[in-house]
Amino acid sequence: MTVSEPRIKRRLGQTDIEITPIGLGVMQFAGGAGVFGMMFPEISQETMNGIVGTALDGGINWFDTAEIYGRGRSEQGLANALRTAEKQDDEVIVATKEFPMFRAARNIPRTIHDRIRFLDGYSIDLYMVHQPWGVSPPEAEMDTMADLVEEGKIRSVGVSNFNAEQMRRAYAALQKRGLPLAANQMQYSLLHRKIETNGVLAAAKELGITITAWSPLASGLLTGKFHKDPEILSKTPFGRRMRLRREIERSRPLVRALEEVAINHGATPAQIALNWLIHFQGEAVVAIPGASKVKQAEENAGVMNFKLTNEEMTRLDELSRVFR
C-alpha cells in the first residue's frame, strides 16, 4: 500500500478531544441480544478482543457503541476487550448513545448509570442522543446532557440522525450552557450522500460539528463482494437483502472504479471508499466502520496509512453524485 500521510488525529467538534479519522463501530458486539443484536451472529468475547486489539494496534483510538446495541452487551464487550488489551481509560476514546424513543429528557440521567456500569471503568467521552424521536424537544435533551457534563459523568455531547434544524437547535441549547455540540452521527457514504444536499453537512461545517459517518460501506455494497457473488445475498436478512439487490446494478460503475483505484494503492475497494469519506470533505467527516472479523479491523485501520489523490477523489465523486 502506498503511504502518503501519517495518522493524524482530529479534534472532535470544538472539544479538546482528539480522535483518529477512522474509529471502530461495535454494534455487531450486540450479536444475539436486543433489536440490533438480531442483525448479527453472536461474537465470542475472544473474537471481540481480537478485533479491538487489532484496531488499537493499527492506530485507531476511539470506539462507538450504544445503549440499544444489545441493551449494554456491546458496551460490556467493548470494555472487556479494552481491558484485555491493557488499555487505560485515558488511552482510548469511547462514544455511546442514549435511546430516546418514547422517553422524555428526564430519562437521560436515569439511564446514565447503566452506561457507566456496562463500560466498567472506561469514561464516556462522547454521549449522544441516538435519534430525534424523544418525547422532549432537543432543547430539554441538551440541557439534561449539559448537566451530565457538569457532574463529570460524560465529557462531551453529541446527537445522531438529527436533521439540520434539529442539529441547530441542539447546538444553540448547548451554547447557552457554554458547551459545544461535538458531533452528529449520520448515514454517509459514496452510496448515501444525502447530507450534502439536505443542509446537514453545510450546517455542521458552519458550526464546527464533526460528522460521524455510520454505514460508511453501505452495508457492505462498497466492498464489491455482492457484485462478485450475488448469492451472498441469500444469507442476509430479508429486508436488507431486498434493498441491497436494488442497489447492486446502480452501484456497479462506482464499484468498478473503486477496484481500479484500489490497485493503484495496493488496497481494497472498501479501503478506497473509506479513504474518500474521511478526506473528501476535509476534516469535517470521520467514519466508524464495523468489523466482525479481525481482518476487517486490520483493513479499517489501514485506511489511515494513505490518502487518495485529488483526481481519484474527484472521479469517485462524479460517479457517485447520483446518490446525493
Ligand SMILES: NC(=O)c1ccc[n+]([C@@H]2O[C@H](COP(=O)([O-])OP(=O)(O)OC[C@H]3O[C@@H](n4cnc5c(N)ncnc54)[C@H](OP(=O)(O)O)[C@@H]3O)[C@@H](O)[C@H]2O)c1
Given for the second form:
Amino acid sequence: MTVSEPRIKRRLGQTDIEITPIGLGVMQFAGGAGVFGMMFPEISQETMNGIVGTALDGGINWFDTAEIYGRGRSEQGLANALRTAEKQDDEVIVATKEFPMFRAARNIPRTIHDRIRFLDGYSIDLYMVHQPWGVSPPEAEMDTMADLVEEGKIRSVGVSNFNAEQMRRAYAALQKRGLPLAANQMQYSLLHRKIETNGVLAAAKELGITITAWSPLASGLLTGKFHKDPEILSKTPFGRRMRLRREIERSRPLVRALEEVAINHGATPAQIALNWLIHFQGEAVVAIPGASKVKQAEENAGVMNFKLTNEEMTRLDELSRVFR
Ligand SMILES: NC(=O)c1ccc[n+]([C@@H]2O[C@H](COP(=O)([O-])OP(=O)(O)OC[C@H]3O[C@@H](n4cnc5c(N)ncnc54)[C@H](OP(=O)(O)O)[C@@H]3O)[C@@H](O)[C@H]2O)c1
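Structure of the form predicted together with the ligand, please, following the form predicted on its own?
Full complex below, order starting with the chain above.
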C-alpha cells in the first residue's frame, strides 16, 4: 500500500478556505421532505448525527448541502448534527446552494435569509448557484453573490453544473468585483468523465477553480453492490433504479478491476473509486460522496489514508475511458 500524508487539506479555488479532498454530501438528509425528498428514504436525526460525527472523526472538514435538498431539511439536519458533535462554526466548512430555476438573480438576496436560518449558526463558507437555469445571466447572478460576500453573509462564491463558457463568464464577472470563482460542482466519477472532454476541467485548471465532484460513486454503482446482487435494485427508488439498471452491464469490467485493486490496499471498491477521483487530476478535484449509513461515511473518510499507485490509476483510467 502507498500511504499518502493523511488528510492533507487543499485550497478551495483561489480562496483562503482549506478543505479535505473528501467532503460529505448531505443530499440524502432531504429524505422524505417534499418532491425532491421522495427520491430518498427518510433518515432520522440520530442517523444524521452518526453520519456527520463519523465523517468528522474520520478527518472530513466540510459538508455540501442545498436549498433544493428538502427546502431546509438537509441544511437543518446538518446543522443539528454539527451541534451534536459540539463543533464550533469556525471548525467546519459548510457549502450550500441557491436553486435558480424560474428565478432571477434578485432571488439570491431574498432567499439567503432562509439558508442562514436553517444552518442555524453555521456560516456559509461557499455559496453556489446550483444550476445554469436562472432567468438572469451568470453576470447578474455573480454580481448579487458578490454583494453577499461584501455584506458578510457568505464567504466565497461557486457555481454548479455550469459548462465551460458559463463558468468563464461567472469567473470574469466575479473578477470585476475582485473575487475568485471558488468552485464548479460537477458530476464526475469513473463512470461520468464528460468534464474531461467538454472543456470544463481544462478551464477550471487554467483559472484555478476547484471541481467538487458530485455523485462520485455514481450513486452507489461504483461500490459494486448492484453488480453482486441486482435484487437490491428493487429497493431503490424508481427514478434511480432505471438509471442504475442501464449502467450495470457497461460498468462490469471496471467494477471487477476496482475489486482487484481493492485487495492490494485492504480497501473496498468504493474507496478505490474515490481515491482515483481525488488523485488522478492532481489537486484539481475533490469529492463529496453521500452516505445514508454511518459505515459508509467511515469508509469514505478512510479514502484519505492511502493513495493508489500510478499504475493502478492508469489501469482504472484505461478501463473507464469509454465513459469520457
Ligand atoms: N450539484 C448537483 O447538481 C448535485 C447532484 C447530485 C448530488 N450532489 C451532491 O453530491 C453528493 C453525492 O452525490 P450522490 O449522493 O448522488 O452520489 P454518490 O456519492 O455517488 O452515492 C451516494 C450513495 O452511494 C452509497 N454509498 C456511499 N458510500 C458508500 C460506501 N462506502 N459503500 C457502499 N455504498 C456507499 C449510498 O447508497 P445507499 O443510500 O443506497 O446505501 C449513498 O447514498 C450529494 O450528497 C450532494 O451533496 C450535487
